[in-house]
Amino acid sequence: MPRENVPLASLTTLRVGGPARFVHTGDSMESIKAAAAHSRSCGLSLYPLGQGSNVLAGDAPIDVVILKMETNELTFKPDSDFVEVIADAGVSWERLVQECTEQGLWGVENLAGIPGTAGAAPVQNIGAYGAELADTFAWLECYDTATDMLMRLDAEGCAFGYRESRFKHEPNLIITRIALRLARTSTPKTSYADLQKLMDAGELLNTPQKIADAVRRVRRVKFPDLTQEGTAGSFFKNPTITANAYEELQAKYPALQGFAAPSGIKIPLAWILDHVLGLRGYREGRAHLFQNQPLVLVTENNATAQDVEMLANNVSEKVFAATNILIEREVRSLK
């Protein structure tokens, strides 16, 4: 039986949000289908949730059926120089990274320390420190609640982009498991500035496990302690602008870096927030930008979604006023 009127503050890492009408546990295909059937029978939307690490839930009661994914099988299938890693949607992403790196498998080590589940990773096409999920993605299975069918999709079928996929726009598709193709040998990705600093200091980052451990240490400095405060990690996307717009900004701010992207030049929003706007620690109510990394929004005890919205909206307005850039959120809203 589903639980009723469960506070979403208890199911999300931002620790804000009013009660969801129903919460189902998805620990099998049968329970997933049962939740979908219940949502249809009561005329409410079905919303899959892993660890709630990328969700901003509103303060008011939310008429929705939450499907809390808790399937947890993780298997490894060797194939010549590669290993196919198959993870149920409810598997902790950090567990997946840890078991893969312990076996010396390359491809997910730069994604260590990211909170969330395997099933949520494709939704966001998670990425960090020079890598993203799409780099090693093989396929996924998803349940289409509209057709009551299970289907398999490759990377093209998922329509991956920068923190983007079709699953953000098609709520009828519920990811049930994913598969990654990881290599037994590879070249380490250590060009990211923080990893390069460690290597310059003499640290040897030559195995997946060593890189994963280094990434975790870097993240511990740049992100708050989830046992003490709430956060969804990076709240905004790094914007991509035209080459002309970048030249204009760099003329004004010569130290602003830019990186070639498929649709223009990607710029680091954290640098804008810090060096242009001086927003480290900027606060609204019980929400603030993290002192060590202003791209990260932090909530304190008894914070509300309204606090988060006010802070995020004010930051967006300040960025636009200073740079003429409309920034986008990484975090998804649930109201």
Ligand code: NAP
Second form
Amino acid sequence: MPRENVPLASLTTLRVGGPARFVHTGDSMESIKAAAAHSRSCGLSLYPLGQGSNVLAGDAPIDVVILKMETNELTFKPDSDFVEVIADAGVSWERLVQECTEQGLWGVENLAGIPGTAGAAPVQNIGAYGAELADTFAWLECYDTATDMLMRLDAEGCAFGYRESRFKHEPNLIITRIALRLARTSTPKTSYADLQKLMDAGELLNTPQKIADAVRRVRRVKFPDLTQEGTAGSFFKNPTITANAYEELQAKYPALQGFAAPSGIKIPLAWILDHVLGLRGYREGRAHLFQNQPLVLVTENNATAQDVEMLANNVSEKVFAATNILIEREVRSLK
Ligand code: NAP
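Structure of the form predicted in complex with this ligand (previous: the form predicted alone):
First the chain shown before, then all remaining chains and molecules of the complex.
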């Protein structure tokens, strides 16, 4: 039986959001299909939720059927130099990283410490410190609520981009399992400054486990403690701009770094928020930008979605006024 009128503040890491009409637990294919049938019969959309770590829910009651994914099988299939890792959508991403790195498998170590579930990972093609899910992705299985069919998709079928995939645009596709192909031997990806600094200080980052531990330590400083405050991690995407636009900005701000990306030059938004706009700690109501990393939005006790909207909109306007860049949210809205 679904639960009724459950506050989304209790189901999301930003800890804001009004009541969702129905909440189903998806702990088997049968329960996932039952939730989809219920959403069809009551004419409400079905919204899959993992740990709710990338969702901003509105304050008003939301007419939606939430499907809280709680399937939890994680299996390892050895195949010569690789191991295929198959995770149910509800498996915690951090558990997956931990078990893979403990076995010495390469490919997800730079993605340690990201809150969320395995099933949510492909939605925004999670990435960090020079690695992204798409690098090791093999296939996923998803349930199409429109056709009542299970489908298997490879990377091409998922249309991965920078923090992007088709699942952001096709809410009828509910990811039920993912599979990664992880190597037994590989080369560490340690080009990011945060990891370089640790190596310069004498740390040996030569195993998946050591890298994962290092990434967790770096993240602990840059992200607030989820047991104390609400957050969805980086609230905005780092923007990619044209080479010309970058040249113009760099003429004004010589210390602004730029990194070649497929569609232009990617720039660190946190640097602009900090050095151009002085927005560390900037607040609206009970929401503020984190002191240690201003790309991270933090909610305090009793914050509302309206606080978050005001803060985020003001930040977007300030960035646009100063740089002409229209920034995009990484966090998804549910209203
Ligand atoms: P950061 O490492 O200071 O990087 C800021 C920006 O510069 C990002 O756009 C990053 O690209 C780029 N960058 C930095 N060093 C680079 C290099 N050596 N080569 C190419 N690009 C480089 O950012 P941060 O905010 O502290 O976050 C650390 C990492 O965690 C970043 O990779 C960030 O994207 C990631 N992160 C991911 C999520 C998520 O998936 N939801 C949430 C929060 C943070 P990239 O963005 O391509 O790395």
